[in-house]
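We begin with a single chain expressed as structure tokens, specifically the form predicted on its own.
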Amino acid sequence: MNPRLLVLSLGGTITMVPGAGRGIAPKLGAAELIASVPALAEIAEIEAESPLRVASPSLTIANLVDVARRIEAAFADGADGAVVIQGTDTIEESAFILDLLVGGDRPVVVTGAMRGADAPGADGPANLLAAVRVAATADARGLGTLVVLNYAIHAARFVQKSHTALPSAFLSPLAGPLGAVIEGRPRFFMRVTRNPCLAAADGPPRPVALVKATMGDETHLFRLLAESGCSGFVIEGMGAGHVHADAAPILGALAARFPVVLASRVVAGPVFTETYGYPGAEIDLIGRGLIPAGYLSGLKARLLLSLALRETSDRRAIGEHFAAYA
């Protein structure tokens, strides 16, 4: 018997065709996408839904919390896996939210396309077929949420979009992909251990600002953060987690009032915790109350903080969430 899969389409380039005006826009739904790939019927029994038809920059954290709840309900009803279709601009964020919120062993796979549905060489059908194959295999169980595009299988915690146009736009710079779909079969070359999940039903996400430190920054923006209305902040420091020396006391004062997480603006690698001791370096900032993000990018650190703040604003408790990514 084929596995049962829930396929949810949120929109994105994979669903886009020309409209009345210039350019392409989201039009197709999950049922139409599935009908365009007849081979899917041989792999799984698919329940198709289209809760949204939007470009992925318009997705919100709350939208993905709703998606997580829908997947949990499907799993409770016996579904063996889930595939989420959306635009590639925010796939790395959506996938990480689902990785944080959907517990258990059953696979969740996120996919999309870099080319519109009517483009020559459209990659959407191949990506959807590969994603369903991954979601349907027992080998994908226990790995959390995965991202499948261009035949590569990525862990949600590592994947990043690295190019605006190429079908090979997605990379996992820190660790590499977990595997690939080759000759129609998902092949896993390494595995990751699941990190603790948060509850999907703990209320709305809290507003968190992400701010990048830049050379010559005169700290004006950092001084405004306390009055921004946000519940927490993520600072993308230079290098291994560093800011201008003049910014350190400002961020320390901010951390005395709000949870402030220190990430790195570098493509890959963890924030340091005990190497550099000059003013504005990681030892100084952590000593002032900033929470190291581990190897999470600023984008993903923001999501974890936003969702963790639903439960607590205690710095130590939040630090424990980030310690899983150290």
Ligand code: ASP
Contents of the next structure:
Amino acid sequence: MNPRLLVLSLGGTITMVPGAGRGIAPKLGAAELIASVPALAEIAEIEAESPLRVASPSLTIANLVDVARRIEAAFADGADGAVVIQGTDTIEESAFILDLLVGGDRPVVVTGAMRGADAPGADGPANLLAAVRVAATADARGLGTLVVLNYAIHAARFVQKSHTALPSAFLSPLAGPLGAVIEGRPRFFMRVTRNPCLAAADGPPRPVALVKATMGDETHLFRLLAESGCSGFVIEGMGAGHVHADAAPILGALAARFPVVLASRVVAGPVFTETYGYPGAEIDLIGRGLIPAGYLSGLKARLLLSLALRETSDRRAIGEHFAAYA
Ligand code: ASP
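Switch from the form predicted on its own to the form predicted in complex with aspartic acid and print that structure.
Next comes the full complex, this chain leading.
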């Protein structure tokens, strides 16, 4: 018997065709996308739903919490895996939210497309077929949420959109993809161990601001953060996690009132914790109460902090969540 999969479509370029005005916009739903790829019927028994039809910059963390709950309900009802279709602009964020929230070992796969549904060489059908193949294989169990585009299989915690236009836009700069769909068969060349999940049902995500450190003295911007209404902050430091020396005491004062996480603005690699000893370097900032993000990008660190803040604002407890990514 073929595996049972839930396929949820949220919108994105994969669903977009020209409309009345200029440019393409979301229109198609999961049922139409599935109907355009007849080979899917041979791989899985699919239940299709289209809870949203939006461009992915309009998705919210709360939307993805709802998606996580829907997937959990489908798993409780016996589904073997889930595929989420959405815009590529925020795939790396959505996938990480689902990785944090959907427990168990059944595969969750996120996919999209870089070319519109009726563009020459549209990549949506091939990406959907590959994503369903991955969600349907027992080999994908236990790997958490995966992102499948352009035949590559990425782990949610590593994947990044790395080009604005190419079908090969998705990369995992730190570790590489886990595998690829080759000759129609998902092949895994390495595996990740799952990190602890958070409960999907723990209430609304908390507002967290992500701020990038830039050359020069940006203290005026950092000074505004305490009154921003956010519950926590992620600072993307330079290099291994560094800011201007004058910014260090301001961030320390902020960390005395709110959880402040230190990530890096560099494309890949963990923030350091014990190498640089100058003012504004990682030893100084961590000593002032900032929490190191490990190898999580600023985008993903923001999501972990936003969801972890639902259960605690204790700095030590939050630090333990991030320690899993050190
Ligand atoms: N702007 C689009 C979106 O994220 C891009 C895409 O889907 O590739 O919805």
